[in-house]
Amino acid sequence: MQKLPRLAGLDHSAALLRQGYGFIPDACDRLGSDGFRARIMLRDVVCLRGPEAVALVYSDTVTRQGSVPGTVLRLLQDKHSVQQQDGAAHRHRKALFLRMLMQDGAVTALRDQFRTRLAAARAEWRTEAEVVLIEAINPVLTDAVCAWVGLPDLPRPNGLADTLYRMSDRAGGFGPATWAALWRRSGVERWLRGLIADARAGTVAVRKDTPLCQLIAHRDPDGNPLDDATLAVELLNILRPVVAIGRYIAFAAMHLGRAPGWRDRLHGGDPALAESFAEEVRRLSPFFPAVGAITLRPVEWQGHPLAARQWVLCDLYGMLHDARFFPQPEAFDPTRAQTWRSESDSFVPQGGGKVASSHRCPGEWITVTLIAEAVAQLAADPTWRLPDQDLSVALNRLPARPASGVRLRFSG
């Protein structure tokens, strides 16, 4: 059987940190291969790209357990979450997330919460003359998702919106800022555990048919309720990703401000056009560079054998910029025929696979809907523009963002 090429050198952690999103696709291009072996943190890893690689890491031949550094796991999904489960246990809890996040009424209800709050926020922003959108959007998303998820109308931890944002913003780093984000996350988890305990004790009311109500009512395959700590983790796995959509919204505003023609076209309020714009924002904007997995048994990828317990990293960002799948990949073109509904293994801004049976993110519908709502409101608002600023995107920062955070200047 063929052997995968191996990168020269003893360890490639420094190269990964230096190149960021470009580490896997650039090495594949240099080696003339869609896969290679490397060592990261002194650990053997197979790096792959392409739809077949996506199909592999979203199959039942792999597990997510042990596939990411501890700080990344802790800031994002965390232990005992649905993303860390496999097989029947994963499918059972994933069905809960599908009910909470992918029912038409649920998506519409969250959009309506966001729509009202964003309109009010834009009125406030006009009084401030200028805002940094990647920061200003976080309280709007936080208020919307907290109301939608069914959190009781009680005092929240100070800086909750910023804490939720930092969980994703610091997940790709190391050092004091990452440890601070971990510490702040632990405080939010304690707060949520207390709310859940009070809700179960009947001392605070929880609205029916909300995600919080559904989480509390959920039973595992043996008929047992989830403990308060696990419920707090899964509740955070709704709150945190919704706030993380603000990064996409900042990129969307950047593209909208740079393309006045699209601003004019979207002013008409066509929902399908706003959704297409949102999908192209997801494709072009750096979000997740790659997804990790561990093989559960020996498998093959394009004729290359992979042993059991092999660590695999599958490139996502590079494939979204690959001319084999997206002609003129660096051009911003919302007319491309791409949608989360296709469950394609090449259009993978938030991962691949089948959402009902794999680890594919169940929040894509929500993501596209909220980006599209923000785009529609911004396109219809003639009072803002992009002032001169540094909108460069450093691809060795994980997750990436425009350097300025996308400043919007309002005229009144």
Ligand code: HEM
Second form
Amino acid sequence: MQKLPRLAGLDHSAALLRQGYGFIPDACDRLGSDGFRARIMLRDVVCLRGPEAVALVYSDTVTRQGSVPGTVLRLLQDKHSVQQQDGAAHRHRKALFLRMLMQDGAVTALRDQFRTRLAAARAEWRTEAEVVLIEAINPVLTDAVCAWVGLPDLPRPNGLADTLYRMSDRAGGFGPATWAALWRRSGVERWLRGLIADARAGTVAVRKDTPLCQLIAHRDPDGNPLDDATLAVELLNILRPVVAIGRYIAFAAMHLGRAPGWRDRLHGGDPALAESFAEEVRRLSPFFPAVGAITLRPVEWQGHPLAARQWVLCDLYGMLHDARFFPQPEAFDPTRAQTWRSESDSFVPQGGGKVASSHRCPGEWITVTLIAEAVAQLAADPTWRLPDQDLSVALNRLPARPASGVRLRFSG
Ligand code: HEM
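Show the form predicted in complex with this ligand, please, the one above being the form predicted alone.
Expanding to the full complex; the earlier chain stays at the top.
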């Protein structure tokens, strides 16, 4: 067995920033190996790709604790969240997320909230003549998720939609814009902690059977309720990613505008077709480049021994663009039979593994449903088109986006 190749050079942080999504897949191609050793931020890391690597980082032999820089963790999942738990404690908390997010009635209820608000927003957009979709969609998603999650109808922090958007938009950056996003996030956390404390004290009413009600009723394995700060973090782990779906919706509109044939086919309102379109948008649009993990004990990957406490980065983006798994990977083709339901270790836009027992995203069903709803509404609306604009997608900006933000021009 040959040793894992090592990338030449002392530290590869600059290459990672320069290459972004391409860092792991390009180095693998150059080295002729699905894994290599490197140094990032002066720390030894093993970079891997392929379904076996996904299976490893979505197994019980690794932890997420200490696997990403602090700013990324604080802007996304945060300390004490479900994603930072391991083993039985993780499965117990995850079961709560499955109850909140992966039940027929829950997904339909959120879709309905989004459906009416998006229809109303489109009527308004028509009077504005042109909108930048990646921004215009955020208040629509924010209103839908706040109502659905069960937040009492009380004043919200100014610019909540934008703050939620920036949590994921700035997660891959450094410097003032990222610090500002962190600062605004702490304001939203404070607001949520206050609401939760009031709800517990009975001074504000919480609708039954909503995710907020389920969060408050949740008990840890010892029978204790979660503290207000942890509940606020987990509530944000629903609000933030639902708003992040707007990025996929912007990519979806871009594909729809570029492929009039698909617009016509979807005009008929076939929900299965809209879902397949949404799945292909998730495959092709860069979002999470990779996932980090730390081994809890010595493990093997394809016969290569990895020591305990080894930092591992597993590529997600590259696999979604790998011809071994997706023939003609750069072609936008919604007829590929790929779905979140298969819990595949190669179709991994939102992570791999089994959703109930690993860190696989519990929001895939919601994500596909909301993209499909947006696709169905946009396909049925003949009043918009894509004006000339820069739709290029820079792969060294994490998370990526079409440069223009996807401008839609409405007529009448
Ligand atoms: C915008 C589209 C989304 C993307 C690209 C995305 C991506 C991901 C990824 C890659 C993971 C795995 C992280 C890891 O392995 O450590 C994950 C986990 C998670 N996602 Fe999503 N997600 C999205 C939407 C959602 C939605 C809509 C929700 C909730 C409504 C959600 C809630 C979560 C939670 C709670 C986890 C942690 C699961 C665990 O650790 O067991 N995500 N997501």
